[in-house]
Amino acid sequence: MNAILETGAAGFLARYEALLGRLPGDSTLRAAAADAFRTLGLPGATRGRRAEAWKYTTLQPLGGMSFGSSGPPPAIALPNAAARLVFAGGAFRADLSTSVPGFARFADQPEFGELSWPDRDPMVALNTMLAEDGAVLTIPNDRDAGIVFLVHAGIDGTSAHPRHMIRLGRGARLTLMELFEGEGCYVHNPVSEIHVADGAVLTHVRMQTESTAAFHLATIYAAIAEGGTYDSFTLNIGGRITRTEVHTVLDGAGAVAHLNGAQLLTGSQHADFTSVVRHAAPKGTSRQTVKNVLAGQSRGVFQGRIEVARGAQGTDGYQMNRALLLSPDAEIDTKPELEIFADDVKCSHGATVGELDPEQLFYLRSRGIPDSEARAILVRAFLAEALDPVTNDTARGLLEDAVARWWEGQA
Amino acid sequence: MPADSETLDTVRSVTQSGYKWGFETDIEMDVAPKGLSADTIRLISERKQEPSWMLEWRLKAYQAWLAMEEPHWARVEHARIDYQDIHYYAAPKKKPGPKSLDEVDPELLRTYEKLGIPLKERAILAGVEGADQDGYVEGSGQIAVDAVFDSVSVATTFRATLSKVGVIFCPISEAIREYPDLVRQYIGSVVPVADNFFAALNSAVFTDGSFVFIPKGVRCPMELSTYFRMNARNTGQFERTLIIAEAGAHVSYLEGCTAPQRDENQLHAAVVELVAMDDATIKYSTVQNWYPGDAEGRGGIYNFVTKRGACLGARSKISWTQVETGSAITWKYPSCVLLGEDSVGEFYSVAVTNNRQQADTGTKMIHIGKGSRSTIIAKGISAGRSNNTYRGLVKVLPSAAGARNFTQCDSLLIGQECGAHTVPYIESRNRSAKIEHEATTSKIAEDQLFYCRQRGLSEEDAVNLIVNGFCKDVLKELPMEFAVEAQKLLAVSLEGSVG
């Protein structure tokens, strides 16, 4: 080990030439995923112009730290389930996990996929250069293979960027509930890929309660085919800068795709929550409803864009946003973008910003409930409703409790 | 029902073949080089006898703008500017300024006879004799016209009138010279030099437009009218509008544009300042009908407009209401920077594209001022193979407690071929803020158009119905004069359309 680390960007392919000839895979895509970060660098850390994705998210905290590979797995609680997966550090760790039919480590079965920009985006770039592990979970056609946990314990000093290539069949049926958490200041740069075949149902449930000195920076993509559903839901309560970006394509005739999600906020957390819906061919159904709850100085970000292709006809969008503002220092930034290419659509979107409604404290005071109190059953309506989207009774009660928790926290 | 093809024709009609401003009136014209350099711009300046200090903000500008680079985030395409292929001064060459319109050349005002608008009150122009009779009957909605042909501002009426009250309506290379004070303290002051490539071009090299001071408490007798023609050939409009209000004061300006029908793409890139003191209202429309290019997208203006106003006092505000149906690109985002407490902005806008139009357009509202109030209300109706934009921003500051917003977006498309897009970026850093955003695209429901066939109404009085609905919101806003004009404009008048 050299005695000066290099930090930022230079720290990553630092870290890619060490392990050059080692790494599973493609090693030409590697190459080139290592050229595009090198030249689109840590958005932010960088001079030069800020790329309009990144808008509002800065990685520059980053720019001077270092990380390693490996270190002390955290002490973490492990979800009692049959199905269970679990990546410390980004790397599998077989000891921990339960046999699961349909799954192979990406170390045996390197797969990048093509949904994927590393050319483009450089959380994939920096992903695809250094992924070491990661879940390829391959579900057989008409199969409900139930609940699968996927685990990720960050480990405090280290960086991982597991990549998970996750393929449903006709007819398949998964429930796939990711959580990450850890102890320390790591990085979690999972890229996830998911095909949805004809008629599949994914529900993919996303708990992240990292620590609050972690850096969460995941990225997925995935590609519905005709009658599929990617139903997905992402918590975000820790990490000190979080990116999540979704990008989703309905690829055949009446896909379904959710995306939604709840971000609570607290102390200086940054959190972004960037999506893409495409709609690429007609009957297409998308609908996302994302909630911000920001404490604190906290900043959160949204970012989605309903993107309707020409021939998509018949398409139905709808996308909304809700921020609460508890605290006179906490930010945030909304953008809902519409770009529709065909005429016969109904595609709407909404955004509202504010604090608690006075009138509706007022009619709780009016019967007599305390200041405090009133407060907290409004806010904790706003959460109840946030989570509304998840129908999965396991899943729904993990993230029930995770924001009961955040919401103790608060008081 | 994706393409109504009554509906087509009407948009059809007024957004192409329709344009019967495209004629071109063969005057004589005192025309600069082309090119831009620092002796353009000392030229300009030269011509307009203006004082040391413009000649050195201009050059400042030139400067700032040197160093710039071209914006292109916007969702418009274009074959690169030539900036050094663009003549930066034209100029009408019998009388560079006239006094009245009896002085202006016969070939002008038959220009403007043509045009039809809004000189159109011939009566009213005729009486135009002196600076003393002006022919202005109270109370008879008469409306006082700054006319601007290419870089020039060729006549001004009802200005006698207007300055017995004490407003000042004049092209503004005359304020400059009359007024250095007022002009030097504004100027600049909504929009910097260097607040982007086109303010910066146009800082540099702008040649007439209009200006405007409504003293302290006055409300303004009538309508203010500029009207904009573009008529040379490989010239670029650059404009500069500059409107004062003081505390109290309240002026409508209405603002008309148009030009000949040419092959080459013409570029017109103007900068408006308002400035609104406690109590004080601005109220700023637009009719855009530039020359938008043919069926295939040849020629057409490129409108490359910053439109910004300062509700400096409390209680004051600045309302625009657009109605863009020309232009090939239109580049353009009327704002407001609500510094006043309890100030209010306003954004109606209904932009129409047809054929290959391309409409980048929105707003944006800063909210500085406690209780600042913002309403956006924009209407974007994309035909052809047109692209059609609303991109907007609120912003909120922390200083902005109390700050409202509510944003509706909507966008109708009529056929296959075309795109609607909604960009809106909300930004809040006040927890009383309340803001609310809605954004809409669909093509006319079938269940509307039932209704109201069911009803008895013909396919196209139903389409007509549900398209003047749909605009309702932002054609209100206009002044009288205006909506007519609009409407006529708009595909949705859609007059003669019954198949």
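Treat the numbers as computed from the prediction; the structure is a model and nothing was measured. We call the rigid core the largest set of C-alpha positions that still match within 1.5 Å between the two forms. Numbering follows the first chain given and starts at 1. What changes on going to the form predicted on its own:
Once the cores line up, the CA of Leu361 ends up 2 angstroms or more apart between the two forms.
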The other form holds:
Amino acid sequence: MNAILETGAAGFLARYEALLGRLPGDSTLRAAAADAFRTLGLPGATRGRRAEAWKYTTLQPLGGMSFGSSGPPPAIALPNAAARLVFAGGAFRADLSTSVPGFARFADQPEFGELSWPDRDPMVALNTMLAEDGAVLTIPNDRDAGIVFLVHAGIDGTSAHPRHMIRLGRGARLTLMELFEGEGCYVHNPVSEIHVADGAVLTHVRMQTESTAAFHLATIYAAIAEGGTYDSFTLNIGGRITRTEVHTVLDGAGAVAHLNGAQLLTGSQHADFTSVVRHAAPKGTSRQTVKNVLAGQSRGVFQGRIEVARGAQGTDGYQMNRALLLSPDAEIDTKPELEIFADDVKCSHGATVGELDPEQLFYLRSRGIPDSEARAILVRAFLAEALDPVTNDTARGLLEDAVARWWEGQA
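Since we've got the form predicted in complex with the partner chain here, give me the form predicted on its own too.
Partners and other molecules omitted; one chain follows.
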């Protein structure tokens, strides 16, 4: 495909017009998404338009940038895994992937799903009108699919809009390990729709170590049926501007959702973790702990909302955001919310902001531990609660290695 230059919202729309007739899937849906994107534009990049959901994050830097639709393939660090699916610049790389049962390409089997809201969310609208490839992964009833790696590599000077559909049948199990990396300046705008059937368990671990010049803008929709579990963890380390937006609905009685994460930022990085957990059925449980470690002039954002419908009696929801500021120039914006229409519920939320405890530092230093190592010990202890829910040894090891490399870069 020839490169198509893009400049801001108008450039993305020009790319859509150039690709008309060649994009897979429902052309009517794509046209409606394009109309919505014309109206919504890039958040913060259009004067006079302000969306509350994007109150703390602006994509104004994207407004004057140009991106192509293709470029030279990047170097990709592949996991040594029996089951892996690799996408570079949003396109499937069969030569780097392995055979994974239940996998199909979005390009061959386009599925947009029914959970997303392209009419309300500009980045979902952008993805809906430009998605060309992605992973469609179906796990049959009662099948334990083990661990599957979904690897994404960004390409300098390009924008990618992969569309993923993950379905787990009744009683199925899957650990999905998503890795995001890349080189140079690019846009990565994936949208994922996830369905967890009765009694199924999905462990979804996302490790984002994109280029620090890149824009990572991910939206995830998950629906959990009766007795199902969606257990997710996101680690954001890379990216110039990062936004992880998760919409989860507990559709069946006894459904469980864990939305945990950590954001480790330095320099002038900006990372936004936004979540909406909707309890639509009785006796659902949700847990969310998101931690931020902020150095330099970085800025972290947490927006978390728990919604409890009128009939969702017996709901148990918990939400906590904690931030550790390693620099006087670092900043955190936090906005936890509860909206409850049932009367038999147990819901709580909270937020804390602080710095390394000087007394704890003094204690460690007084026992001969160097300052940098003492700080590392306290940072790792701060992050331990967020990482503890990740029980898969492979996933936990990759996350801990990434955290250790990040800290070494601060020394």
